[in-house]
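Encoded as structure tokens, the following chain is the form predicted alone, with no partner shown.
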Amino acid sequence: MKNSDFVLEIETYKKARRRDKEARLVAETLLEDKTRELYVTHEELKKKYNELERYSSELELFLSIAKLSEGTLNLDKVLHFFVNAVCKLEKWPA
């Protein structure tokens, strides 16, 4: 192998380490990226799920109350259930 050549293999090889560093590089930053989009997207998501879990339960206590005052005259009765049904929706202690 000549002188020449070897220097030249060797060029190459420099080349081509260099392509693939700028490579990783580049791979590396759209990887954070994506990641951070994700990440943004999960947490808009969740909030969501928690919105809509929230509005669910609220729902879910009106229709009770409805349904538990549909037959009943009894407004203590009535009024008890709501305001249990409220605690329990706010997590506060009845």
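Everything numeric here is computed off the predicted structure, so don't read it as measured data. Numbering follows the first chain given and starts at 1. Here, rigid core means the biggest group of C-alpha atoms that superpose within 1.5 Å across both forms. First, how it differs from the form predicted together with the partner chain.
After superposing the rigid core, the Cα of Thr12 is displaced by less than 2 Å between the two forms.
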Given for the second form:
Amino acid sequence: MKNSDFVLEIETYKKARRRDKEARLVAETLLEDKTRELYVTHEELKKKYNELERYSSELELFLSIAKLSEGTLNLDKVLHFFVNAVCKLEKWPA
Amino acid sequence: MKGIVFTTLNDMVEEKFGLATWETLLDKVHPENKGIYTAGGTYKDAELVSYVMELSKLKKIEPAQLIEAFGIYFFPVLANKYPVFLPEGISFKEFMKNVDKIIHVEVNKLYSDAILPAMSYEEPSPNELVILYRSPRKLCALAVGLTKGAANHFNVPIAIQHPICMHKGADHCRLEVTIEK
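Counterpart to the form predicted alone, namely the form predicted together with the partner chain:
Full assembly next; the chain just shown is listed first.
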């Protein structure tokens, strides 16, 4: 191989290596951006889930009051229902 | 240790000592992953220590001096990657205080497995900032290097005194940063 060919080949390898390295850096940035997005989505979902849970507990509470006023449940059962619903709402052990 | 530390160390060794030196280090350290580091991964602290020790032997430079030089080299890499932590108008001192308050909090969100140093601050005067550094890794030399790197970024001349050190048996390091005007 001529000396100039050898130098040319080394230069070509250097160029290719720089490109590969750039590709790695781009992929790493992409990975980090996606991880950050995932973290934010996960946090939002967690918040929404807690809100929904609270909403559902409140509904149960209203239902127990409605049943009492309707007379379909006796006081004893409603009290039991009510205490359970409040515990759930306030995250106390039932 | 996060992958970016290894990829940046690789870059620094190549830039300062040449590709062959990095290859020599890989041959000596025999990393589990054969030296295929990416910023997305996490790798053993012990590997980083091995690179520093081998490079220290090879180039006859004290390990602490190498780690500090790495910190200085690392800062612009981080600044370039995370410009969000360097908003317009922020001072060197404000930035340094944000490291513990904001940056490490954000790092924890992205990498819940990250082991971050605990840093607290004292401000004896407007031109001084004392950083109390605590970390099981005892990488105070890195903290010094990164602080110097930050000062370079802000173009602020500083001097750092290190009167109390975890390497001398203390439970924390005391880094007294003076802004020289």
